[in-house]
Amino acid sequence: MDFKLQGVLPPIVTPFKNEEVDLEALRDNINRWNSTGLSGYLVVGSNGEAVYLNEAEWEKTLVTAKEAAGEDKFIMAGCGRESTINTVAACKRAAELGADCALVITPSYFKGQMTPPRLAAHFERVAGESPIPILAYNFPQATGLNMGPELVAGLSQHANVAGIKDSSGNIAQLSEIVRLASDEFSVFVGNAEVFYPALCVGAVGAILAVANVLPEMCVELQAAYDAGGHAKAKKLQWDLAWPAALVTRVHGVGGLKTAMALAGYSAGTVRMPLSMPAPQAVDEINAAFKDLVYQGAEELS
């Protein structure tokens, strides 16, 4: 990899207007969010809406990515998919359409058959045919299957297989997969609700939601982590934790949306059968993030 996987990383969503993807909004956003200190996007993910996306529509906003981001900007593709000779796929194309690594989300429809090893034996192949480096995505809010620090562990030792995005929220979990994983395997936490926490255990970055509205926060965050400022880490913690909750595990995707479009960015609404908050859910919304919508880090200080 001629890239370093750490720092923060919104796993961007995918602009809609009238339902159709709306590929000049979503390089306005890229283009304001180059300036922020953000390592790189996650594009065609969960918050992307990927799995309401065909494929054209999924190489369409792959390649505007790619286009928009800036020189200094990793793209890291969204390219899970139930069986695994699709995901195989998936990481191929991903690579031709210029991204940097692949982020490959636990196969959840048969999820009672999904033992540790069959899940094991699906990484390891497609990490053993992709072209690009892949990190497992363990979402069990989502998928049901929760990966296990041994299973991740294992992972690890795969050259191919360069880290993970765990939005469990567990810490416990994330303190034993850092212990136990090789030392070149990047572990990035998926739930702002205990990024500073993660990064204290050894987690090396952070792909939030709320990055999506507050970059410079999250980046501010992990800065100031970085530096040995931990009561101003936690200060800003504290300051995101709630905010993040409204955007993921309260409203979803379209309370997200909601929120960036508050803070200036053009989100455009949710695809069926997603739909957008409620009036009051939105007043909720507003109330939340209304103070902490800043113009730059500095604005932190």
The other form holds:
Protein chains: 4
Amino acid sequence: MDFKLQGVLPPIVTPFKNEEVDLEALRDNINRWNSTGLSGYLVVGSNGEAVYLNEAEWEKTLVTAKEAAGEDKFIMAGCGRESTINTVAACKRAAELGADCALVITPSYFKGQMTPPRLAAHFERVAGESPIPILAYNFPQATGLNMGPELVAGLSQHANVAGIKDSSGNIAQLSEIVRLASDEFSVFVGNAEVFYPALCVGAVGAILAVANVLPEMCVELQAAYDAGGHAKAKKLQWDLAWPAALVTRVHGVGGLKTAMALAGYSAGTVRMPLSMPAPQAVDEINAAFKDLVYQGAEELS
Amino acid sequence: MDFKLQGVLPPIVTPFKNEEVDLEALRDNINRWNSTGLSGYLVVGSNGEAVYLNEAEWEKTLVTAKEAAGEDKFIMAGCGRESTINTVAACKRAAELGADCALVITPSYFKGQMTPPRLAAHFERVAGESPIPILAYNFPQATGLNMGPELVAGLSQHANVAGIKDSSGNIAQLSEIVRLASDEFSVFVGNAEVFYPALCVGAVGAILAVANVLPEMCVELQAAYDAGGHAKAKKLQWDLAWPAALVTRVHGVGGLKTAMALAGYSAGTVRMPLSMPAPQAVDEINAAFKDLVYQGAEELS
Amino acid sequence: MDFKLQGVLPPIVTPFKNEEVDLEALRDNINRWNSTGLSGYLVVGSNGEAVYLNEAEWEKTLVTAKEAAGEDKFIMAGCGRESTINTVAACKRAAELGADCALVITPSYFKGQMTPPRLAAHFERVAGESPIPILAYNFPQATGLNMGPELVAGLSQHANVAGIKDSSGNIAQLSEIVRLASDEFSVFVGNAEVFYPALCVGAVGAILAVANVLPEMCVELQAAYDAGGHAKAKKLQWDLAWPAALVTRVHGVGGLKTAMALAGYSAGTVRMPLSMPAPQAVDEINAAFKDLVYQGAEELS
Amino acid sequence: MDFKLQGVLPPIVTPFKNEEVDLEALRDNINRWNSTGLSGYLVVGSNGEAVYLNEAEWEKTLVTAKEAAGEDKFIMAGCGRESTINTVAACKRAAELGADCALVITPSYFKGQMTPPRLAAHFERVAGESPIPILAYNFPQATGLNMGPELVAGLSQHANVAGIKDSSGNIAQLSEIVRLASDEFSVFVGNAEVFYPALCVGAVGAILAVANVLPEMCVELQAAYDAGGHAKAKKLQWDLAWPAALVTRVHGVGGLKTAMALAGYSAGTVRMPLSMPAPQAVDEINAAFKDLVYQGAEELS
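What I would like now is the form predicted in complex with another copy of the chain, since the data block earlier showed the form predicted alone; can you produce it?
Let us now look at the entire complex, which starts with that chain.
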């Protein structure tokens, strides 16, 4: 790998205009993020509403992101599918389109059958056939399945399984994953509400919805931690927690796009069945982000 | 509608040979089912491993099933997608390919945002744009979401929402759905372990994985009920419960295909990440189905 | 046993006046219930707020109920405790105070340790040392633990485990329990929303909160079923479902006492931390019960 | 308060011999713990099997612990009961018997009714009537109920609610509780698998089952954190995590008593329905604790 699998990545949103993908808006956002300390971009992930895209849309979103991304930013592509063969195909296509690595969520439709051995077989075959390194994606809130430390530690032995994004919010588990996995395995936390504690127990980076809105603040938190500035990191964690909750578990992608608009990004709207937040929720989001967004703008100028 | 939305349907399996769809095997199975009392076929549903099919495979599976189906059998097509527009597109395509109605599962990736009003908006728009009647599909074990009686009763007012398949196994809920929904609304139970009690509280039919293996036994149970033969229906329910559990929640689609092979169907194998059952599970399935399959064969001859 | 373990029992409420047990009110209620077709009474059970009583209160409540009960009514006493020895002690004391049988809920504080073998060991020791027959009580909504059919079937082999009250609402499970348990084992359903379907799959009776308010209607439902009157039983089930939900999962014991007051019973109030329902909930309860209570009064006069 | 509500406390086990409370063993253990850096003792808590004690046993266990405790150790008594009045009575009795503060678990039998306002009413009345400060105890794994940050922050305004023990393991929540609660409010973490990250986000101490076995190691972790030794704290956290899991969520109180015996404590056995671990589990526990216990003994000598 010619990039370092660490640091802060936003799972970039896919802007829609009248329910159509708005590639120009996507390009504008990336241009702006390029001047920040973000390490890279997760494209066509959960917050990119990838489950709402058809194949052609998935491809052109990825291509556009790759083209717009700064040279110092790596591209992680959401490639998880329910079947193993479709997942392999997505990884191959993502590689052709310029992705540096692939994020693969646990297949979950037949949850009752997705035992650790079945999940291990899935990830190992995908890793074996993918031309680019893969990261496992553990997101129990969406999938109803959890990948425990032993399963992940086993996968970390595979040369082409480069890391994991753990969005469970379970810090005991994340700590055990770091402890048990191979040394080169990169553990990303996927939940901004536990970003600082995740760093404390060994995460090397984070993939955070709120980094779409407040990239510098997220980068600053990790920089503070890296420099031993625990007091500052804790302060930033506390400032970040509730705004981050609002644009994820509370108001979802619609909330995230609302906060992005407040921060001057071209976020567009969501696709149905999602909806943009009701006026009261918009007020709540604006109140929570107002000072942070302004602060961020100051710092950038 | 020129067919009656009631009776027993199998959610027909999609046979695979070396992980490729085996249309010939599919045709053979349907030919055999055509001579039974089944009302119709659910094609490309959960047990059809629809989540593992690409678009072309989805289409040819549906086309083949339509061609092979007897004239007295209606075709229900699994058309649920995460986005509303993709769901509408699937319903339109299914209609073009000959489906009589569409089964639409609740979108569930962003569970936290799928409030009853959002689900209602989704189903109403799909119903409004679909050329064929739709049925809602409630399957909390896979989606992590439940459709309550009030939500369903509201949807039942829409002229193009013809019914529901409720696989929750929750009979109190199914009873309330029947009680509160409009009179023409067809409630199917999707769980063989509660088939008879579901009929008692007002279900008009069932969509049952085990009906792939034991179609006549399932049809007979409903016929007994319809004729007031409660003792016989209860006896059949008891005989059916454990075998049905084995090919659903216990061993999944791999278990179902194993039992079908025992009964002489051309079931093929499953796609990864699913797997066929281990030898011990195969023995368990064979033991549970042996007498029932033989009995069924007798009755048919 | 000199009584038949079947039919409808109310889990009788414990009336409080200024948070003190009101034995006179208890006696009044029982006197009125004595003239109905109820089989017996469950005393100091969940709806009797037994978890809020100290030992002396538990005893005098049980003694009073025993004294007031009609000769044709049997007394079931709630005797579950977290430890096995305390449960045994409660069964012995209940026997001394005149109880005919004991209802023993699954211990659940250390849920993670309460494996089927531990639960089996608990119930077997209690059964072995109790002077009166015991029934297991499965109430996952309160305990977070479920007793599956295999565990229950095993216990049914013990001569002093006379039955089960299953309040899970899971009819597939109840059906399997009936099928697998020994012949003399009495399965009671503990959830009025599935009373009729439970009878269809083999329950011999029910222990229903709503039977505190509408004893005759509950008795009538079972009588209709016993006489083969499925249409009438289904109609009664539908009429009963929502009112029953209101006085259990929706508004709890406070809701139940509100409905009892409407029906002329001396229900008193609840103990903290429970509370009596807010005015809007009272209106909802009154609206749901008004016609049924009146009807019941008519029938009795 | 004449003691500081912070630092490490073990929830001390109640030793049983032939299912009877063994006060001598209890005294021996406390004598040994007195020479460590533990802040105090939680007596008759979850790991003290308080739910298995009758009232007389609860009293004599508390009295004995108070008598044996060193002068620099404070006594926290488990006083939670299902009813508010019984909880108040327990707090009063604990105060009479010398407890310095009371730990009050959320009542949970009627989970569906235990809304935040009802829980607030419960805790406020208990705090108002208790002669000693109370701490709320959040233990969703046992109770099936969670106390969210807003509820806890509200309670923290009450002068006699001195803190909380949060055993949820949810670090995002613990962080928000610290952030939102009043300044003097003491947040203890109740889960050793997240001890270090809990300190990072503001916990002032911990109540840890594993501190029964490895008191010095737990105390050392907090001392390292307090001195800014993050690397050492992280190392100790990793060493502690799996052994701690073994004596809590994996093998429960039986596992804890097994590890205590290995470390030379007089732990006795558990009460039924709990059981001591099977031989294989004993081996697993011994393997995990062997080096740590020896190390601890060295340090003490």
